[in-house]
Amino acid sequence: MRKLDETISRIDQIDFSMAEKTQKRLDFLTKPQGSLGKLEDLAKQVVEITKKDNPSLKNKVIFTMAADHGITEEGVSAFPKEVTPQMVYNFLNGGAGINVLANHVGARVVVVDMGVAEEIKVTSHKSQVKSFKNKKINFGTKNFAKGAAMARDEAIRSIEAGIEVFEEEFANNGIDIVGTGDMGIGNTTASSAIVSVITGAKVEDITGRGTGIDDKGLSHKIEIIKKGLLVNKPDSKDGIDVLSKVGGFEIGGLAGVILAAASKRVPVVIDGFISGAAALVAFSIEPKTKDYMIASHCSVERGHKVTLDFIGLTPVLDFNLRLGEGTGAALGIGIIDASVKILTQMATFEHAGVSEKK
């Protein structure tokens, strides 16, 4: 049995059998019932996912996966593809937005080369070695305006590489909650194609400006995506086919992380648009993953809201974010951790000696 099939077979349907008990516990805390709103809902979701009355989110991990995209040959991005490896080194040196926000919430960042178009040379520095994983499937995808972005076997291997990365970190260091993050020039083009195919939305309704292209660039980007869909004719009911035809290696890797997290009953916090496209692929492969996902925020990218609505996820934040890297996931993890601490650390009326509502 392939690792992908084995992982899918271990994903349980969440039955919400602990919801009533958890709600009663929340209602007896020293506050008016329901007064902490979404925080209470998040705490209940973590209890249901983990099947633990007193969950602890000590081990927080964000996987930031990087890969290059052949579609950049079509001039769909404001930045050159050389930025992808440059940013990987920035992650490893601790200088990126994700490093700052992950440190802020006490999460460790694992940087994964899923398909960067050059070899990443990691120094012998202990922190770099520990935080980097080489799972390169290929040196970037092919130009999907001319043919498939990757072979079907490469798509499966990218998903399985994401599963492997999660399982390795889970076994070696433990994971209580996981966030998804991305880096790859051209990946909003690939993500827009994925979202359009799986949700059925029009390309022009879900394609955004990515790294900051102008109106002319946006029109060109939309036409290139339409051309790619016409050339490849991806099957909307087959997430792996969609990934192989118009996707990216980092998107496949993130889908693998989501599947692996669900198989281990670990809450998975989805970042922005690229992570949303990966969530769509995972959801298409195994719909049960939906209840293990928590959407950290709604991106400025137009297709992200369409993606979240299609899966059935409500974002925790709406901060006009569009950086990626896992930055939104880091913020979301901080809030989710706060929700769990409310459940497990706040006193009840009885223990605090506070009078209850009459």
Given for the second form:
2 protein chains.
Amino acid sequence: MRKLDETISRIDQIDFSMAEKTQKRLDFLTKPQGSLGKLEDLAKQVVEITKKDNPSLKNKVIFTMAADHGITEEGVSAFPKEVTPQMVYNFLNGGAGINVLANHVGARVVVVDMGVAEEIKVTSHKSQVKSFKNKKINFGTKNFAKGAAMARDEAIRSIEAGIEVFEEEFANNGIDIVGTGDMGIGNTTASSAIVSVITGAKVEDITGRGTGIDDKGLSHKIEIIKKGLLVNKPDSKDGIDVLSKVGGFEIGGLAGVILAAASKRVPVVIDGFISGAAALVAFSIEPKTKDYMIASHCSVERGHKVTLDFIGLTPVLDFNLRLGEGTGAALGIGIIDASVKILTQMATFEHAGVSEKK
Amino acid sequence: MRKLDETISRIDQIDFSMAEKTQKRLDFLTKPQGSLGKLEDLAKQVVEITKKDNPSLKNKVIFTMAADHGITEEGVSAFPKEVTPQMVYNFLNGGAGINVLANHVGARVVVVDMGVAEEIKVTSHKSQVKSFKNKKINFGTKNFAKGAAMARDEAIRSIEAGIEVFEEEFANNGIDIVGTGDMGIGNTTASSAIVSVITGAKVEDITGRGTGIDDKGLSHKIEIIKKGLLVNKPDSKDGIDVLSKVGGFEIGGLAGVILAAASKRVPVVIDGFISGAAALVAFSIEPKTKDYMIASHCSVERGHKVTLDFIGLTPVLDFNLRLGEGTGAALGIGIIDASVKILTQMATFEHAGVSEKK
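Could you drop in the structure for the form predicted in complex with a further copy of the same chain? We only have the form predicted on its own so far.
Up next: the whole complex, starting with the chain shown before.
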């Protein structure tokens, strides 16, 4: 718990004192004031977070964290659970959606085994080893329809493992902006449970089809989540309790990444629904994290909008995505990078010899 | 008129016969079916447009076309008209918003003088010369509050000049995807007039603040547009008549780019309100152009949504942009490029050894 407490203690409240000065700088650039809308807002937020007048987002990293979920025993997912490790290998081989999109925006993917139900065997191929971290807390969670998904100690360790992977990568390779990503068959079920508890929304209002279950599957999923909440009675005010009762190891790990990013003043780009549940856990542990978060997109998963509204985040993109892995975060990072380049690379009216507004 | 007629005659109706096959390919990739939402739609559209199973968007070009507007005599803009040539030099020197964003997505900017009110003096600096084309039709349009903005012959020549610049760049350097961009003080006034005539919307419903006029300025702008429509009585069914009566040379040029792109089966990414007016002119001349267009974003200019709805386009982004120059198109091109990479670079379930849906 010491690492977690230390990290929390290093998170500053963002005071937005630089916003006016940054807007003035944006207004000196050769464009009508405010005409780059969302890009100007994002550039200002990056300046506030980093406390740098001229931030550069050279080192972009996406942490794609994987774990298995005991709740899959209840038949809540359209895909079999062996897909979790299979997809981890796909990430390591560069064939998944997150590899393509991270590459597109110039981001590195760091794959983390937070609790996959089998050992991940990494070959000695150099690029694989560099992008993989083993932080396995356990071989999947327990079935939360029957009891707690994990021990409280495991929940804390999963968050601290997330902090560790962030800090290792930050120290060794640098991180100027970070995106969150997930893989775990069954994890929309865990995320819906978390979102329902923390936001107070009804289970049926925030549970979606995940990887693609039908109407019957959706009703069953809702019943299972309700059962899990009855059995476990998570304390809505205690993010760690919620995580341990109905969460997942990758969700804890991502909450750790968010806390660590905030403690290092690094902008953290939240992916979809599972990352949103992790953001809720981090926000519940330390509300100051909110201003360090940028929501990349609004997912098809119906609980995602409720999650973003609860934290107070407005998504950058609305592309009907529901893949996870950090794919939306990658696209968001590309846009945020563009916003920072606007601030730092455009000519001023004076320099370009362009007349100002009458 | 021969060049225009020939170009129109080469535009095929897109039949979407490849859509099913492409969706099947997307469904073989290691992700739940349809889970990349908008990206999957965009990838399919690019396949349909290019008729290539594996399109590659290596050569990205944005045509930023500049011209002056006689209507500025009526005091409709927040910026003085000398800003048009000043911004052309800013484009050529790489300091404008479009330079930064085009660079960000790996696109070339080709700056075209379609009718700036003074001679553009290009220095011998190589990068400048390469990215500049002089297709000046005249030294700005006439004041359309008092009569036609240009002769019908000039309207046709502006469209044909747009076709020419596209064809030259296509032949000499290659174009896999193209974005439209504009610069011209006074051109939201001309665009509002075009949009009102072609869509039938009331002038007050589609006229906005352009570069930033106040309430009084907006009322005046609306009155001037109404006066111009009364004086000129453009024929709403004849895009060339509308362009000549109340349009602009850069708007004609961009309509030409759109027609040329469609004739060469190149996806054309529409920027904001002025590009939207150009798209309306192209659509009015040849409705088959619609399926070659991708609307990059929804502008703050209130007439833009009406324009996109009229053509039947759904914008990719909603960022409160109102700069023009092709800035929204550049961001859109980045997203479309990502969508094509998803189709062509992701691993299949079979290849990656990932189990499919139960």
